[in-house]
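A single chain comes next, written as structure tokens; it is the form predicted on its own.
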Amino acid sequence: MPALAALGGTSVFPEGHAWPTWPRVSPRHEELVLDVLRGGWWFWGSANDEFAEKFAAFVGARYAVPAANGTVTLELACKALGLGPGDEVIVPALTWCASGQAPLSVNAITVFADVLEDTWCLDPAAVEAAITPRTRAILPVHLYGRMAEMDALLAIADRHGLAIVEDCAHQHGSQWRGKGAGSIGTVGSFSMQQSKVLTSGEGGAVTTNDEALYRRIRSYTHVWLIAEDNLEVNNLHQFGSNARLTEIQSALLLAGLETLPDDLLVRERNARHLDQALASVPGIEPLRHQPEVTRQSLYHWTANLRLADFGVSRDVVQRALAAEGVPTILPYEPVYKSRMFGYDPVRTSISCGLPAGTLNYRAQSFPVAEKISYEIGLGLTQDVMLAPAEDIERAAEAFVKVLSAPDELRKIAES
């Protein structure tokens, strides 16, 4: 039976309705890119320098190093901190694979810890339980539309002498007690891939308040630099890499940075409306409001479905919402369940200096991460969250309509 017929009536949204498209291209993008094309210098020029300065100021960090992408920035952070064989880094079990592989890229050991059900971010108690004498760093991920519990994580790091690498790929502009994501821990990592709220198609940046770390990270993005003075040399003192961001990408990011504050306000306003509209609706629970977050960037708006009394699974609700014109998205799969981490655990163990077979990630289990990923988690993407207020109201109405019709949902499940 079609979902529309099962729910009765027509879709909440008119036929042919279109959500905002992303990324947006403005005359400002074209102007700044043309400036680069006419200038004839396409890497480490004035656009790159200007973006580094303005992005650091936006985040509230002393330094920013633009780089090729958000995977590279995590690897640069691990390398600059001196992480290596035998060192352990605690990473949330629910995140994108780049967060989990970053420690492994420097032959350190990724140690997964479970997340909180009401924020989907690292559980500080699970972090504390995962610490061993080999632990060197915590890698919290500010996931989708929430931030990791930074007060608790900073206290843990301070007690144990650990570095904190903030993965801010989803959080350009979020603030914890007035401090920008990426300026709170030891180092921050940002992605500017096409789906992100600040994008140059591909790109990234590393932020820090530590001058020595800044010099080291910057030198790693170019094969002819040494960390001590950032001078070009032929007699290399360390291995670097060509992980630079191009001038054209920097120009695109400069244009995006001009409109980002206004976009953040739109997304935050729309998310707040959804949170309030659905707060008392049976079957759905928006993620916990964090009063410590004084500005919220949103990659996705996120919620947990509570369907025990409905007798249906999440995919049925998704199908019904789609029939109402509301596109939803599921959370990441737990990292340790991905094929990447089950492909060759023996080789991974050897590279970390451990006995063969020690790191059997696929055998691990983190129940909260698995529950969120496979059963209850649901989201709306950041482009949807840029929609006009009336569209967000209609989306809320669609959620209410779908979740107010458990009998009809069961018919859809049986069809």
Ligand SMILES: Cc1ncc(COP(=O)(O)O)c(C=O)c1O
The other form holds:
Amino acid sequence: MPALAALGGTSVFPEGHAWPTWPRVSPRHEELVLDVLRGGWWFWGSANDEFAEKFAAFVGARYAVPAANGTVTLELACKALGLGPGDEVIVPALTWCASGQAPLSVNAITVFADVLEDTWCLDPAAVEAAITPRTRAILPVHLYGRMAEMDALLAIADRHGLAIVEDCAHQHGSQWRGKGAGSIGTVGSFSMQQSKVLTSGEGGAVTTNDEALYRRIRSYTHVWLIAEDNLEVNNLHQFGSNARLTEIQSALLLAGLETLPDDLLVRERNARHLDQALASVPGIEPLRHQPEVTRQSLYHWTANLRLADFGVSRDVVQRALAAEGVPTILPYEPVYKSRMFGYDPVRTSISCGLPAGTLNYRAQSFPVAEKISYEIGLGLTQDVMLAPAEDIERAAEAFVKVLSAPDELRKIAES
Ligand SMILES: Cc1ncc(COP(=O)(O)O)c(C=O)c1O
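If the structure you just shared is the form predicted on its own, then what does the corresponding form predicted in complex with this ligand look like?
The next block holds the full complex; its first chain is the one shown before.
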């Protein structure tokens, strides 16, 4: 095996090698956006309606409401479910801050629960342990390249009469036993921000099979204008907001939706290849294959590093891989560790109906989430996962090269 590139050896990828870039623009994007520009109607028009219909069909939900982004969609879901002061919502400790903030945005209480080490998603046993008489909902996040354990979570929700808000920001098109992520729980929430596999730069959508919820969510995105089919501007009778997705964004999403099923297969095939190539390589464990996941839309390919015998930390492996030409990424920080959760919500705009100081998120500890985030988690982003099969094969070679050289890794650590 040649020397590691980080120590002056030749890298697996030739200099100047380019990975796929994102977002991708096709002639179809241009065509559909031009149609909107020429049509002269830039919000709540036919592109928006068409996207809602096609996205609902893609997810397998009865309804989809296009919205401004994947933060507001989670907030809309909490609001439409009628969550409020005193209500508790169980959220994974490892996710993007938007999932942790959403219950607080309606003055409900976020209750964090730990995740499973082999999927990085909500641990059903931890959910069960976190349930109190005030629990109203579970907010599982299908994180990066795996889905939350939906069989167990549905059973818990059923037993305790809880709603499920699926955060599908990372899973456009994944399926659990043939059912689309976002159609399994009570409400699904999607982000179409620039890094996501379906994107309009900013954007989002809420999905549901429940007509009453659908009508409420759609109303909230549009100052309650369509409540009870009431289109009279002078007849607004509840607080709504403006969370609309524009026509231009809808056109971009319609173009993206046309190539998403094929892209999804490319990423899934590449992920399977990496999983298999690295299955018995010491020092790395791709996350557990979930047989219930019948289609996996992949935001990041993810693995746990097992470096106890190597005597080096994750950043050394990351540096060595970068020198070989493989750009890896680390997982999120556990949400409750972020500075925003250090503030007493009572002293910000949020009260949650609790006395000041009751909520002290930063004092909490979820060992699995912390281990994944700070020590063992590593990923490849979805754009990289769109690479041709031969580049994925080389990426696997680079992992093997780096993890077969513990002595050299220790030298990098010392340098
Ligand atoms: C898991 C998760 N939920 C929600 C969001 C929020 O989406 P947006 O950036 O569109 O507001 C993100 C964004 O990265 C996310 O990763």
